[in-house]
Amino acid sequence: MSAVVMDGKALAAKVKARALAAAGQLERQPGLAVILVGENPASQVYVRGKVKDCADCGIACFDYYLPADTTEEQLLALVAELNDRSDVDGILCQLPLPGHIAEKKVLEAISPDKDVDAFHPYSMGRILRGDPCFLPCTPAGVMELLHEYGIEVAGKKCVVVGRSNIVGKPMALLLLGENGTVTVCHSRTPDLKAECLQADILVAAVGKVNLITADMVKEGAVVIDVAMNRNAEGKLCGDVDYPAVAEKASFITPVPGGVGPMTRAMLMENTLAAAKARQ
């Protein structure tokens, strides 16, 4: 078997041109507002991406880049400031921001009407109760591969193994919403390939090259990397060691090129979504 492998580049194309087309129909013009604090190389490449997303979609993007020096209180002021802004409907802050600062107190003090990232308490306890106002956008942009693929979840046996607050969780959250059997992995579970080997669709999300291999994949299951790290040549890749277990799967996602596209995509969704509600 050959998998397919899951395009996420084309389908973001796909769901960049229905914001654009959809920003268009808007009474003004959407407002994204992304904040980097400090020069994290990796935070530099993430941002200069979404502003290049908001201009594909027709959404204003307010970018501020900040010293790595600033204040935890000069920080919470531009939030309140961007809060009550009138053009701004989402508002991103990069993570991770340096150590001085409280990630989880910036977090909590964007307005949950701007939190497109879905990462304040209000917006996750809605994602738990299956009544979300904002999808997070990595596992957003999974359940959209899924769906663009035909990839029934339903009854179907999925593993995610991460447990992050950002992927892991909400996660399986999103694969238990449309009916899916889920069992959520981590750094203490005794027997992680035996879990994995029942996976349907195994999603990995840990952030540790060549974590999962072809011995841990089942013939035919769905494999989902998520995470982007680099191997000892300076390439990227994923979690899942690629060639190896792209001949067991029926379907996979590439690093990069997969989920990584799909994540900055559903960013676009959420702040059109976040316009709409605003106007």
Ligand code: NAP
Given for the second form:
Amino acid sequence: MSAVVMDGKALAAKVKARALAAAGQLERQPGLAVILVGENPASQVYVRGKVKDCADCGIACFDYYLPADTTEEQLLALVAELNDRSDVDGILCQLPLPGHIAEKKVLEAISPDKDVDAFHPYSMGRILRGDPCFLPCTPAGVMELLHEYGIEVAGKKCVVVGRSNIVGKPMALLLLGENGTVTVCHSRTPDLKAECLQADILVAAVGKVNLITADMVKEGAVVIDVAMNRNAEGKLCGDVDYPAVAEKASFITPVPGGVGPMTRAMLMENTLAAAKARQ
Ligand code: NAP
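Now show the form predicted together with the ligand, given that the preceding structure was the form predicted on its own.
After this comes the whole thing, all chains and molecules, with the earlier chain placed first.
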């Protein structure tokens, strides 16, 4: 079998076009505040991408580039100011923050109605309960891809490898919310291969090149690769041994061009939803 490649780039373009059209319908232009503290090169790339996405989607972007020695108090004061601003619908603080700033404190300071990254405990609690709320962009992007390709989750055995708060755990909850039977694996899972072989839908979100090899994948499985790694040659790749796994899977996401563009697109969708709710 040769898998259908799930084109995240094409779907992200559709989602962004939808966001642009929706932005045009609003009385006031939606606004997203993006805060970057320090000069982490990867974070700079992500922030540049978000600024561009806003421009593509008709969203005003208020970008703040703060020096690495910004104090926690200064950052919290900026978040408080943005919480109060009527032209700001969403607030995103690019992670990781420098070590002297308590990330949790900053994320908890963002008003839940502007929490477009969905990292606030309030948003996470609502996801746990299955209540309507912003969805974290990466797992939401994966769900959007599954829907686009007509992949039914209900009744399927889903295995999520990785249990971070931003990807693995919410991913598992969204799959559960659509009635998948979900197993979550992590670094202490004794027999990862045996777990993965059970999966009708396998989501890899670890950050280790070639962790998921073809012998760990059931024939015909749907394989979603969330990871963004660099291989020995410096090339962007995921956790999945793509060429070999693509021969066994029914559907597969490429890296790049799979989940990554969807993550960015879902942030725009969340910002639109925040703006709609606040107008
Ligand atoms: P993370 O916080 O480092 O979490 C990694 C998870 O993988 C942890 O739960 C860890 O288990 C588990 N793990 C580590 N080694 C393992 C092993 N040998 N077998 C099974 N599980 C193992 O990473 P993250 O933030 O979730 O990100 C995961 C990957 O997704 C990274 O490559 C990241 O760059 C990428 N990512 C991509 C996007 C996107 O838009 N495409 C967005 C976010 C992240 P423990 O909990 O036991 O330590």
